[in-house]
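A lone chain, given as structure tokens: the form predicted on its own.
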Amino acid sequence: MELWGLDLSTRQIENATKFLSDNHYKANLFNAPMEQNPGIPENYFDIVYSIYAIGWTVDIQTTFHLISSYLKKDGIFIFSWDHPFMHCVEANKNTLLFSGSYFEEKPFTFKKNVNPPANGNHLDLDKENGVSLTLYHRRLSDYINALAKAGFAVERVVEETDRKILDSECEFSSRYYSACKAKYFPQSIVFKAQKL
């Protein structure tokens, strides 16, 4: 089995290299944006997966075309990201309200303050002022249509909330990810697609 990886963050590549080395794995890791091929072989892989990274792409179509090029015919691509409803709903005074449009396509920028954890694994950010991050609103159809255009057939879309959360009592929270929101709509979405 071979393991290959790609990340824009130098720190994440360093963390992955150390973790894999400590656990006696070898990997080919690239520090590069996902919208460019830094030397990854084409028609080579059986599976590509991405856990909470695809949403950061500035060009979803180029990214999906590249991922398709890396996969063998019938290869599988699995990825997860925030559910498209997440940017539309806001917690306010013990109520969940639609505060944005699901159809909004413009990118949005927000400032994130990051306090590094005690273990020292953190992004290199300005701790005093935070960092500006830009994301793109994407609808469910944006993902599915971009996958189809890149030569994928969507096999499955998962947008479920864990049964334990649905059955539990929870206090209202205004946090971006919260159990009270998860009782009303999924906070994550997972896609499984096959290269045709």
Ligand SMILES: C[S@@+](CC[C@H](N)C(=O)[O-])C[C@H]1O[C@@H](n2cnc3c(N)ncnc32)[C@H](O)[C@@H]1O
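The structure presented is a predicted model; accordingly, all values stated were derived computationally and were not measured. Numbering follows the first chain given and starts at 1. If you superpose the two forms and keep the largest set of C-alpha atoms that fall within 1.5 Å, you have the rigid core. First, how it differs from the form predicted in complex with the named molecule.
Annotation: Cα of K73 displaced by less than 2 Å between these two forms, core superposition. A movement of the C-alpha atom of S101 falling short of 2 angstroms is seen between these two forms when the two forms are aligned on their rigid core. The rigid-core alignment places the CA of C88 less than 2 Å apart between these two forms.
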The other form holds:
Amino acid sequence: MELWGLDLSTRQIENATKFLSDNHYKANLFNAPMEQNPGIPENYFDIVYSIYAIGWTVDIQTTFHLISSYLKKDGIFIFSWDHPFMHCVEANKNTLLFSGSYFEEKPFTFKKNVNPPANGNHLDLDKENGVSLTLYHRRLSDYINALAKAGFAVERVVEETDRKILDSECEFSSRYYSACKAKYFPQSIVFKAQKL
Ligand SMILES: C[S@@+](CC[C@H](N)C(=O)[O-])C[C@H]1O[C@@H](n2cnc3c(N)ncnc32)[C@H](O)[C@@H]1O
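Would you generate the structure of this protein in the form predicted in complex with the named molecule, following the form predicted on its own above?
Okay, now the whole complex, with that chain kicking things off.
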């Protein structure tokens, strides 16, 4: 089995290199943006997967075209990201509000903790110490249509909250990720697509 990967962050590449070598894996890792091919072979891979990174792309169509080019025919692409509702629905005590438009096309900028707190909620905003980051609003259809245009057939989309949270009594929290939001809509979304 061969393992290849990329990340824009030098620190992430260093961490991954150490983790993989500590566990006796060899990998070809590139410190590069996903919107360019840094030297990854084409028509070569059975599976491409991305955990919580695709939403950062500044050009989803180019990124999906590149991923498609790396895969063999019938190869599988799996990725996860925040559910599109996460950018426009807010929890306010016991009420969920559409606080922004699902159709918003302009990117939004916010401040994010560079050193995540112990609770792991690194998307909780840190207006004083955070670094500025920009994200694009994307609808469910934006992902599906970009996949189709890049030559993929969507095989499965997962929008779920686990049973334990659905059955729990949740306490109100204004956190970005919270159980009381998750009881009403999925916080993440996972796509599985096949290259045609
Ligand atoms: C939430 S982290 C997930 C990382 C990894 N998948 C994991 O589970 O630990 C998102 C990653 O996307 C990377 N990233 C953001 N924009 C990128 C881009 N345009 N090209 C490549 N990587 C990018 C960040 O550096 C970060 O490491």
